[in-house]
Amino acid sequence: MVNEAGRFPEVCKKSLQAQAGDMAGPITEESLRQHPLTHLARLSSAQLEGLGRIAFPLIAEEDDTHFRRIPWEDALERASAGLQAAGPQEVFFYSSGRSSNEAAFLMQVVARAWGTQNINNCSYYCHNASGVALTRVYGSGTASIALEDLEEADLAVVAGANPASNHPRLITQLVNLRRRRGKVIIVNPLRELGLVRFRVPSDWRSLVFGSTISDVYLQPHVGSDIALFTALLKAVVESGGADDYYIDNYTIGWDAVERSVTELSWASLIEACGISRHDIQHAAEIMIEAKRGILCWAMGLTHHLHGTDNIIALSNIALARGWLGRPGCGLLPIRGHSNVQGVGSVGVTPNLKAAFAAKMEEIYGIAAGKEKGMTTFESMQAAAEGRVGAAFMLGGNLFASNPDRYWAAAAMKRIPLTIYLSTKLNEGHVHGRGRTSLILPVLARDEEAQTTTQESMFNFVRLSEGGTPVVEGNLRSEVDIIASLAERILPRGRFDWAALRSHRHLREQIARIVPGYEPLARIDEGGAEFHIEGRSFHEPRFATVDRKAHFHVAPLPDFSPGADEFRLMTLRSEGQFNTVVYEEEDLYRGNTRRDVVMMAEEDACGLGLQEGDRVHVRTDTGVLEVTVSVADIRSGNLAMYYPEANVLVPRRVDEHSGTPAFKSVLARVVRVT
């Protein structure tokens, strides 16, 4: 309950729900006998979560009707034999953001020492578009700001994100910003209650009286963000709001962007995004009046066929206003407060940067980075084609993170062996089973006997003290499991496994290898938690080759519905974290169930529908029967819950980042007869 600045209390409901879930009782052998796989397949994510902690290793083979207990030694032998039978080139390693830096780092060291670069993480399915775009803009794929910058800003733009549900600590900053008489602009096709008014639990004034969050709320069409951001930039330029000195001295590429903005007509931009010129001009005037602005976004921008270009278009506004490389200004991808950013920093990626790869070769003798590994989606495609012999998954729910639910299930069922390191059962363990599936129970981060570290979305490395397991059972740390498997698949004497089971030793190695992580070597000796050097920019000198920030033209995408089609986006509920659903009810949107399609009253009336009617939502990929929920969403657009609606999402990805287009979906709605 402490943020990066050490302030207490910073309360997040998701954290409390996750910790409460970790304190659930263990699943017993008797319970497993009472729940055949066919029954588990009918349970929702919340129901599987509610079964409790996995307390001993589980196995299910091709003809098994139930998960059954297997001794640790047998489980490790089966896992290592399956990995060796497949061989390095037909195995992929995957990590969610739940893991610690220490476990994730060790996993990628082992995988590369074994001979594969097929090492990927969940960011390829959420924020890789952000990383690709920001690297092009200023040479670093993470946020350009620290938490303190939010305390100096007088404007925040929050686009394609719902921090009230998924990042409530950010809401505290928005409330404080408005108390300083700053302004907040929200960009979201769906009017979210928590982005209009919110009660911050750690602030008595907000808790008692409530807090207004937004000054301007823009509701564009789903997938029209580039048109809206281009229109805002056009209004800024025409009103004389571009910072010419900053542009001339600290950026390149402006001429092409200015030319493209000038050539696009107001009529075409307004038609594309659905926002009136008056509202666009009003938002632009707020931007011009602001001296220090921070632009934030989440998967509402990245989950598109043009996700990378969405971030480019938003970044162009920041550069035009001079809001990069100055205190209180910058770009912030809202990555949440798990460790999704940290696992990427410590090497869980198919392509290492040159400096990281050179250190891996120097310290471990691993020639990393010379061959390109498979991304997350490429790994799934390989599985669907029968080219994966085994998969090792460090947490998460890869199955439910994929588009086209039935394709994802079929792909994973073709894998001879899937190995999961998990705390609780999820849909992936049931629907994403390989022909043989092993589930190895792990300690949660706060149960580890040794301390662990994580990295926040503000490039801040934090230390978790660890503790004792809260459930009885035979659980092991992630590091111990990875080391135990590595001892079986790597040549004897390859590493000192006693040393590599030490989290402190792993941190010392991370400090030697990962640029900016050098202070990690001192964190065990009373060293402070720290910001990673070279990530945040408070002077207009950037990590690009020419030390300048780069404008790029973001072309308008062709994402237009037919006469009877809607633009569909998928989203998470208030009681949900990633694919984990803690409660079926969504308080902020007034839904008591998840099998709903949220649509505008105007569209419902046009189809002769009303609240509660049953309909089929159809796409080129699938069909889902759901209930109509009338919502304040821009007409012509739909919203449905992820991951249930994945059955409707085609297997298409942003070509620049490999991020699936969960929000670039065209759909039809038909009454159930």
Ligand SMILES: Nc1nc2c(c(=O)[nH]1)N[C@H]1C(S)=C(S)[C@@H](COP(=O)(O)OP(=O)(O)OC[C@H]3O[C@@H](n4cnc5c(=O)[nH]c(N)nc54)[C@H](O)[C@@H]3O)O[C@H]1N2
Given for the second form:
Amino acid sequence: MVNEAGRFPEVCKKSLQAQAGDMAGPITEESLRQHPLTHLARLSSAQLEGLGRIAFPLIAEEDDTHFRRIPWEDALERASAGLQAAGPQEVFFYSSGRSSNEAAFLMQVVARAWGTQNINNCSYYCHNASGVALTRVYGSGTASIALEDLEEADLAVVAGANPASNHPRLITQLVNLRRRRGKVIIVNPLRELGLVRFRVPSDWRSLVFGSTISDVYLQPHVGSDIALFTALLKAVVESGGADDYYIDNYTIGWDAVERSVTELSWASLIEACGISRHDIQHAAEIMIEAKRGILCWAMGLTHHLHGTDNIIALSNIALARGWLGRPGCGLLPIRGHSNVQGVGSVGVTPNLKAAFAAKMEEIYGIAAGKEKGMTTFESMQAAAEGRVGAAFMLGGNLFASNPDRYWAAAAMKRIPLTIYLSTKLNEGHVHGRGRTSLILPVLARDEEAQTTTQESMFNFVRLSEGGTPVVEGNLRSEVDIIASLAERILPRGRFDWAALRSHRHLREQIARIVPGYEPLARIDEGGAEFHIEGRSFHEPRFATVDRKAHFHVAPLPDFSPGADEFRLMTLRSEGQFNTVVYEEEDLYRGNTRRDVVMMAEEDACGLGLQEGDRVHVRTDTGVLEVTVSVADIRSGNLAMYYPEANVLVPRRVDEHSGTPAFKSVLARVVRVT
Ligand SMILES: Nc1nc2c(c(=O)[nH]1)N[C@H]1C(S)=C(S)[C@@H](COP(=O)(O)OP(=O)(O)OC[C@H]3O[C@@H](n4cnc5c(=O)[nH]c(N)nc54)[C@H](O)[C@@H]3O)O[C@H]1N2
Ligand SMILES: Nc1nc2c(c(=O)[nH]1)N[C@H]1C(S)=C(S)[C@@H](COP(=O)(O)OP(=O)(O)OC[C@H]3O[C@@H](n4cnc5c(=O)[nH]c(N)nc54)[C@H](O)[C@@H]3O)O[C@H]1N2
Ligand SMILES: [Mo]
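Please supply the corresponding structure for the form predicted together with the named molecule (the preceding block corresponds to the form predicted alone).
Entire complex below, previous chain first.
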């Protein structure tokens, strides 16, 4: 529970809840017999979890009415036969972000050795737009800062993120920053109470009195951040706040950005984002007064058709102020899953970087650099078109993470064999089941006999102790399962399977292959946890070819609702972890149920609606009947809970990052008669 600066305690309620979940007793054969698939299909995500840990392999074939137990040997044979029947071109490998570096690395080695590049992870539904944008800006796809930088900043901008619920440890940093007389600017269409005031549990002063979080709270229209960031940049420039020396010496591309900022009129920018000239000026002045600024964001910026451009537009502000490559300054994508960044770093991506690919060739003789594999959404499209013969899913809940829920269910059903490596049952196992479906039970990371590593959003690699399984049964480590499959699908003698089951050996290989991971080779001999070399920038020399940071013009998107349309975003509450909903109540937003649409009072009035009225929310994709919840959200915008609202989310993705536009949906609201 110490943070990476070694400070104690940093308690995160959700991680405690997840661990408590892992401790639940196992599902028995008896309970499987009592729950036919038709019954499982009616259970909620929490009820499915509540059935307990999966403790032996399960199978359901096309005409089966129940999941049933299957011996490990049979399960592995079935899995490898299914993969082989499909062949390397017609499969995909997906990973969520909870697995260890070791398991994720091995999965991609095996998949590539077998001949596929269709290897992807949940970041394609999460932060991939950040990775794409940051690579364009400074040549590296992760945060430019280390945790310590937050302690030196005197301004934080938090755009499109709700850390009070989703990243409570960051709130501690914001509270500390304000105690040092720093400022916090929030950019969010919805007034999130936890971003106005918050009680930090690990800080008695804050716990007793509460802490103010935001100095300025800007509430733009959903999907209008490019207009707002451009307006802020315009105000900074007009007020003489651009750092000309920095721009001249350490960046390129300013001329085009400056031109577009000058050409766009105040009226058009204000109209697009809905924020007044006065409020923009006030925020810009805080930016100009600040010496060291950190700009951070999460899904409120990435989940758009223009997700990549959102981050480009935000980065332009950092570059114009000289806030990149200096202590206490920089850009921070606030990550989702605990190891989603590590999973990507160790190669779970359809598109390996050249240096990584060259090492794969040198060390394993795997030619991986040539063709690109399918992204997550492309894999789903291929499944929908009947072009996927088998899918291998290392954790997660791919089904319920998708836009257009019924389409996603139909797509998964067309796959002849789905193979899930999971801890507990979720909706995906039931509704996202292929014609035959195998579920292989895994040990959670903190139950593994061997140590594992993971990478934080600050590019810091940590070693986890492991431990003992909390349930009795036939669980296996993720690495062991992947190695067992590899033995069956790859030519005999190609790899030393015993070595590939050793996490230490895997770490040595990662250290040889993944740029910046070299110190991992020494971590088992008392070597320290470490920052990945070449990722964070404390001097204005970047990882681009010319060593400069790059401005890019972010065009204003065309996302405007018709006469009776709203902009709808889908979001999470405190009481869920992604697709698994633990609590109906959303404490911070005052909702006691989840089948609600949050809307502004004036919009409700305009439609003759009141809190509690039943309405239909309708999009191109679907319709849901929900209850009106009046919220402090910019007029013209709506918010609903994910994953339920995925029924309404169209299948549109950002062309640069492949990320579905979960937060730019056009919707109509009609009273239920
Ligand atoms: N308790 C808990 N913690 C979690 C998770 C969880 O489910 N539960 N999930 C984890 C994962 S995988 C992730 S990715 C993160 C997600 O963390 P967040 O990104 O914080 O989560 P979301 O609820 O998807 O959306 C965040 C905010 O974006 C705002 N927003 C929506 N659209 C826009 C927009 O157009 N512009 C702006 N400026 N803001 C907008 C919403 O109002 C909301 O406050 O959290 C991680 N942590
Ligand atoms: N409309 C809408 N859709 C969204 C989003 C949104 O904001 N709005 N958010 C998107 C985002 S940011 C994300 S990250 C995705 C979520 O995508 P996923 O990561 O695919 O989904 P999760 O719900 O986090 O997966 C939870 C499951 O992981 C398994 N699991 C838990 N721990 C372990 C472990 O240690 N090992 C293994 N092998 N399995 C484990 C359990 O079976 C659990 O049920 O959803 C995306 N979809
Ligand atoms: Mo995420």
